[in-house]
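Heads up, the chain below is alone and in the form predicted on its own; it's given as structure tokens.
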Amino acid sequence: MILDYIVYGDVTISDLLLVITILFIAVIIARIATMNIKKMLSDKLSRDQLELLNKIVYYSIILVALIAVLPIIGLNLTGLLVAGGFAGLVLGFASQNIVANLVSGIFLLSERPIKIGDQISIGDVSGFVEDISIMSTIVRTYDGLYVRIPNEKVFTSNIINYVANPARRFEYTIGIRYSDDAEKAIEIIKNIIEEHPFALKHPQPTVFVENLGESSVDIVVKVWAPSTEWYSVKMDLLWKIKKALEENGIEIPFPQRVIWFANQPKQSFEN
């Protein structure tokens, strides 16, 4: 029969296709596994975490599989320990970054400093959490690009989460002219922040005059707004506080300069 053929050694093609039916039994089992797991901690785990736990119990079915049908293809474990130990200490030296990257992912997804959907800012890279794995970190940049940045560089440098807190700041200087009503134009700002309905009231909102300056007299405002809506509350309030200083008559000047001549030119004046 030609499933008694002999493929090489004492495996015949009939091994081959049970080792490949074992292998595709697995897949089903870890993918049925994964999605069973899904359903059930979804709601107590965060994504991140049930991620991390998905590929886990996935890739742990695979290499149960892997184990399993070694002996059948004619491959002896014990005979493969041994060469891959030889084989570990060539390329120890060769993979050190890879080990690095590995255990910086380890740690990142148990310190949890980020996670998918955070807006974050790493070196010269910012924009939104795509995926993070054990060895590397997927952002997806504002410009809609992808970058991939190895774990090792994610967890030793300086992480900036700008959504890890619920509440965050930004702040504005508006110059106005001298001959203009400071009080009045803190009192239009104030109203304005009042009204918008993401500016949030706690921490306060504050408004004041910080510097006189050589063209205006600067209105500094600072303004604390639900994270996941700082940068469209920051650009709708500013604004709408130009367009109320504008109607009420407030202007932002130009710089201006006064020059005094020291030698001016005589005139004379005839009747």
Contents of the next structure:
Amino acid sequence: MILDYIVYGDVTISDLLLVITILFIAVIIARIATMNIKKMLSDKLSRDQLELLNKIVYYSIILVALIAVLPIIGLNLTGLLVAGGFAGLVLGFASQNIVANLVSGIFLLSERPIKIGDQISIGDVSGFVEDISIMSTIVRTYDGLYVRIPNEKVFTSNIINYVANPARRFEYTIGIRYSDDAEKAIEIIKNIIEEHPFALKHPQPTVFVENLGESSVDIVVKVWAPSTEWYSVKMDLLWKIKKALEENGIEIPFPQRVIWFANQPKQSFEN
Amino acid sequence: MFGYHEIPFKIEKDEVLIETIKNGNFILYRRNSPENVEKIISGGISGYPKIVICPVEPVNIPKRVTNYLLIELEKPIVVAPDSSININLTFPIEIGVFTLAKKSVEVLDIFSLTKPKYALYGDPKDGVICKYWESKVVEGYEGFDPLKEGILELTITNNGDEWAEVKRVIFDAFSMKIYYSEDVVSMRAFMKIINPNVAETGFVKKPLKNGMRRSIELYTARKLPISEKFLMEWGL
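Next, report the structure of the form predicted together with its partner chain; the form predicted on its own has already been given.
Entire complex below, previous chain first.
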């Protein structure tokens, strides 16, 4: 019978089919388990915790199934360990990048400098972390592009995580005319900041005259906001400050320069 | 305004108008202040759902970015070692509108008539973002607008050997127990000072006076593990 046909050693086609079936069932069980975990815990765990838990459960089930089926196809784990030395050397050279990505992925998952949903910048890629798998990290850029970054690159690059800390500061420099009252301008700006819910009360915002420029008195505004909201606060506040200053007769001047001629043409005075 | 309402109803209090209007197979929910909100509710097989209006944990408006409430005291309170003090503070009110059908509760609307503000408690690396509210110590619990301010009865206990100065108190919304009646909204809380820089805060499941109803809680078992207390570890 064809099922009893020996492929190698004592391993028959039926053994291979059994292995494939067990692995197939393991994949189905793993998927059902992760789906149920998602259903049960989606409102109790954050998205990144849930993804991590799902990955651990999924790969654990597959690993257990894999270890269970190895003896069926004649692979002895103790034998593998002995043979593993030489095979590992060969495989190591052949799959350097894959192993580097895998190891980097494990470190990334354990060190957790970034989480799913975080706003990050890795090299020249900025956006939201969509997924962190064993081999790669998926980023959705602010333009909505899908970018897959190998974990080795993520691990060896400078990672900027914009939301790792609960709050962050931003600042503006606002120039007003020399003829305007800087103290009044500071008061107006402080009131606008006070009105904004996400401009944090503590740490307190700071508003002060930083520089007496060529064309303007420069007022620096430093505001803390929740990391998740800072960009919308930054966009919102600047225009409100501009409008409030203008409503109070304080203007943002254009660059200007007074030019004195050493010899003024006589005709121009007459004209 | 607070309580259970049968559809259709119309409530007008101060500047707020809330109404539900039967319109064929569905119900139109409408609120006019602080902004206009309209929603359509479907009628169940067993009839129209009930509407519950009650105060909710005040950490949702304008956006749910935290589950902590920081109340800064207008004047600090200095607490002697081995002593306790009972004070009344105010807290901001957010009003939740819920639909009730069978045993299921759904949030229909949340609004607030107070000005929201946020603050960071702790340092920018490890601290927490909190909804901010400034309060003075108040006498009694009458004369406050229940649509804007609630009364927080706070018991501060200093079990340490040193004096402690309390300038603020932080609470976790997951353990808030809010009670309401037509004229007052209240919570009862405690603050146990461990040392002059560290304290533990939590809530007591007891109304301020008899006959008050317990609010529907938005923050129940939504996150694991649930801590019933908050540890103020970055100063009092």
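Positions refer to the first chain, counted from 1. For the two forms, the rigid core is made up of the largest set of C-alpha atoms that agree within 1.5 Å on superposition. Since the model is a prediction, treat every value here as computed from it, not as a measurement.
A movement of the C-alpha atom of residue 62 reaching 2 angstroms or beyond is seen between these two forms when the two forms are aligned on their rigid core.
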